[in-house]
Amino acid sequence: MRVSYPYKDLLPGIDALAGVMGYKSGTAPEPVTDLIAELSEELLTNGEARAEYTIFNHVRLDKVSRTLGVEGVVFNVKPIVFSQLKHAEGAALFICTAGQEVGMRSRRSMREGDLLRGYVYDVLGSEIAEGAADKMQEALRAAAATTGMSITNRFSPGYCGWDVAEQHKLFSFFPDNYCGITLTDSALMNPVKSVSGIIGVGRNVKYEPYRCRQCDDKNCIYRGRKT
C-alpha cells in the first residue's frame, strides 16, 4: 500500500509544536511561536510526506532467540519489541518520509548561523515524518479490522534494543522504494526525517503504549508518546 499526505494534514498546532521543543503549554516566548507559525505556514505549500507498507500474513516467531522471521529474513528484534509481537500472526513492514525539503532548509539555516530557525525546521520535519507514520498506521489498523485483525504499535530499528543495522534487511522488502529513501553503510536513512519499522498483525495482538520504563534509551523520540 502506497500513500501520500500533504504537510498541512500532518503538522500539529503551534502550542503542540512548542511543547515538542520543551515549553509548557502557553509559556513559549512570542519570538518562538511567531517563528513556528511562519515556518509552518511556509511548509504548508512545499510538499508531501510519503509512506508505504507491505503486509505479510505469516511470520515465524522464535521465543528462545527473540527473533521474527518474514519470508526467510530473520529480524533480531530483541526482548522489548518481541514481547509486543509474540502473538502476531502476520506483520506489516513500512517506510515513510517527510522528504528532502524540510531537512535541507534546516541544514541551510544552521550553516548560515540561524540556529533557532534550523532547530524549528528540524522539529517540524520530525513531526511531519511521525505524523505520516501515524496516519499510515491508522490506515493499516482500519484495513486489519475488516478481516477481524488487530495491530500492535510500530517499532523501528535503532530503538528498544533493536540494532539499527537491521534497516538493511527491512529495506530489502522495498525494491521499488516509492518513498525514495536511501541507506548509508551504517544504516542511517536519507532523508533523515524518515521512519521505518514493523507492526504486528493478528487476532490476539494488542495496541499498547511504548514501554519506556523497560528501555534505557533516554533520548528516544517515542519516550512519552501515547501512540
Given for the second form:
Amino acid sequence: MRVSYPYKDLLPGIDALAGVMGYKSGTAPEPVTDLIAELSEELLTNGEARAEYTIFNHVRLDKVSRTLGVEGVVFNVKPIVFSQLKHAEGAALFICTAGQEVGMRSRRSMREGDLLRGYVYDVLGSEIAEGAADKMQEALRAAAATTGMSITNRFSPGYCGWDVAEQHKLFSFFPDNYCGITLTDSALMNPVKSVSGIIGVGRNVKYEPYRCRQCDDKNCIYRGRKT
Amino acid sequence: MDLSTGTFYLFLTLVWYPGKQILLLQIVVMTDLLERISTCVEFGKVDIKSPYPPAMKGQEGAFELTRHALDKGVSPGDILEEALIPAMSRVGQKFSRNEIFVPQMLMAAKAMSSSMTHIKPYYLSGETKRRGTFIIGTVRGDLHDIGKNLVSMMIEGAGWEIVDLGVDVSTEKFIEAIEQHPGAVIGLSALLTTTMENMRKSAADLRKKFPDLKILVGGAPVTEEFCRKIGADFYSPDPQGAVEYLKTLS
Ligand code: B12
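Alternate state requested, the form predicted in complex with its partner chain (shown: the form predicted on its own):
Now the full complex is given, and it begins with the chain already shown.
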C-alpha cells in the first residue's frame, strides 16, 4: 500500500516544533520561533512525504528464541518488541520518508554557514518523517479495523533493543529504491529523514505505549511518549 | 547584564582618581568593550541590525564592537581569550545544564563568527595563535552531521582551528589529515550502532599509526565504556565536555 502526504499535513505547530528542540511552551527565543514559522511555511508548499507498507497475513512467532518469521525471513526482534508482537497473526512492514528535499536544504544552509537555519530544517525533516509514519500507521489501523483486526504500535530496527542491522532483512522485502529509499551497508537509509519498521496485526493484539521502563535508552525520542 | 554599568564605572573612576585619568580610562574602556563583546556573543547579538535580544535592539553587536576594540588597540588575542572564549564556554555550560538548547548555541556561534571575521586575518599573519588543531569527521558509512557540526563549532569557539572532514570519512582520510597537521587532536562521530563498528576500526588503525594521538569520540549511541574498549582517549555526550578536555591539553 502506497501513500503520500503533503508536508503541510505533517508539520505540527510552532510551539510543538520548538518543543522538539527542547523548549517548554512559550519559552523559545523569537529568532527561533520566527525561523520555524518561516521554514515551515516554505516547506508547506514544497514537498511530499511518502510511506509504503506491505501486509503479510501470516507471521511465525517463536516464544523460545523470541523471533518473528515473515515468509522465511527471521527477525531477531529481542524481548521488548517480541512481547508486544507475540499475539500478532500478521504484520505490516513499512518505510516512510520525508524525501531528499528537506535534508538538502539543511545541508545547503549548513554549508553556507547558517547553522541555525540548517538545524531548523533538520528538525522539520525529522518531524515530517515521523509525521508520515504516524499517518501511515493510522491508515493501517483503519484498514485493519474493516476486517476486525487491531494493530500494535510501530517498532523500528535500532530501537527497543532490536539491532539496526536487521534493516537489511526488512529491506529484502522491498524492491530496490522502494519509495526512493536506499539502504547502505551500514544500515543507514538514504534519504536520512526516513523511518522503517514493523507493526503487528491481529485480532488479539493491543496498541500499547512503548515500554520505556524496560529500556535503558534515556535519549530515545519515543521515551515517555503517550501514544 | 546591564550594559550601562561599564560606563557608570568609568565615570566614578574619573572622579576618584583625577591624576590617573588617562590610563584608567583606557583600561576601563577596554574591559567594558570586552565585556560587551562577550555578552553579545553569549546572547547571539550579531550586529547592529540584529533585533535580538530585544533588550539590545538598535545597539552595536559583536561585529561592530570587535572592530572598535581592535581600533582602540586591544589585541586580537585578548579579544579571544577574554571575550569570545569565555562567552562560548558559558554557552556550552548552559547547554550541558539544559538551560539553553541547540538553537541558542547556534545563535551564539553566529555572533562569534561575526567577531571572528575581524580576527581571522591575525591568525593568517601569525600574530595570533590558535590553541591547537582539531580534526573531526563522521566515520565511514555514517552520514549524520548535525552533532559533528555542533561539536566543531564549540571547539572553534574555544580557540582551536577546525579541520572538518565531513561525513562518511575513511580511516585513510583521517590519517592523511593528521599527517598534514602534526600534533592535531582528532574527533570521531557516529550515530548508529553499525557505524560504531567502523569507529572502532578507525580508532584502532589511528592508534597503531600514531601512538600518541588523542582521540575523542561521541554521538548518540556511543558510551564511556565503548570509548575505553576501543582505546580512544575521551568520550563526551556533549560538546562542552570535549572543550573542557581539550583545555587540559593546550
Ligand atoms: C531525530 C532522530 C531521528 C530522525 C532524524 C534522523 C536523522 N539522523 O536526521 C528520524 C525520525 C528520521 C530518525 C530515523 C532513524 N533513527 Co533516529 N534518532 C533521532 C534522535 C532522536 C536525535 C538525533 C539528533 O538529531 N540529535 C541531535 C544532534 C545534535 O545530536 P547528536 O548527533 O547526537 O550529537 C550530539 C552528541 O551526540 C555529541 N556528539 C556527536 N558527535 C560527536 C563527536 C565527538 C568527538 C564528541 C565529543 C561529541 C559528539 O554532541 C552533539 C551535540 O550535543 C536520536 C536519539 C538521540 N536522542 O540522539 C535517534 C537515533 C539516532 N536514531 C536511531 C535509529 C535506530 C534510527 C533508525 C535506524 C530507525 C529506523 N529503523 O527507522 C532511523 C534511521 C534513519 C536512517 N536514515 O537510516 C538510533 C541509532 C542508534 C542505533 N540503534 O543504531 C538513535 C540513537 C535512537 C536510539 N535508538 O537510541 N531518527
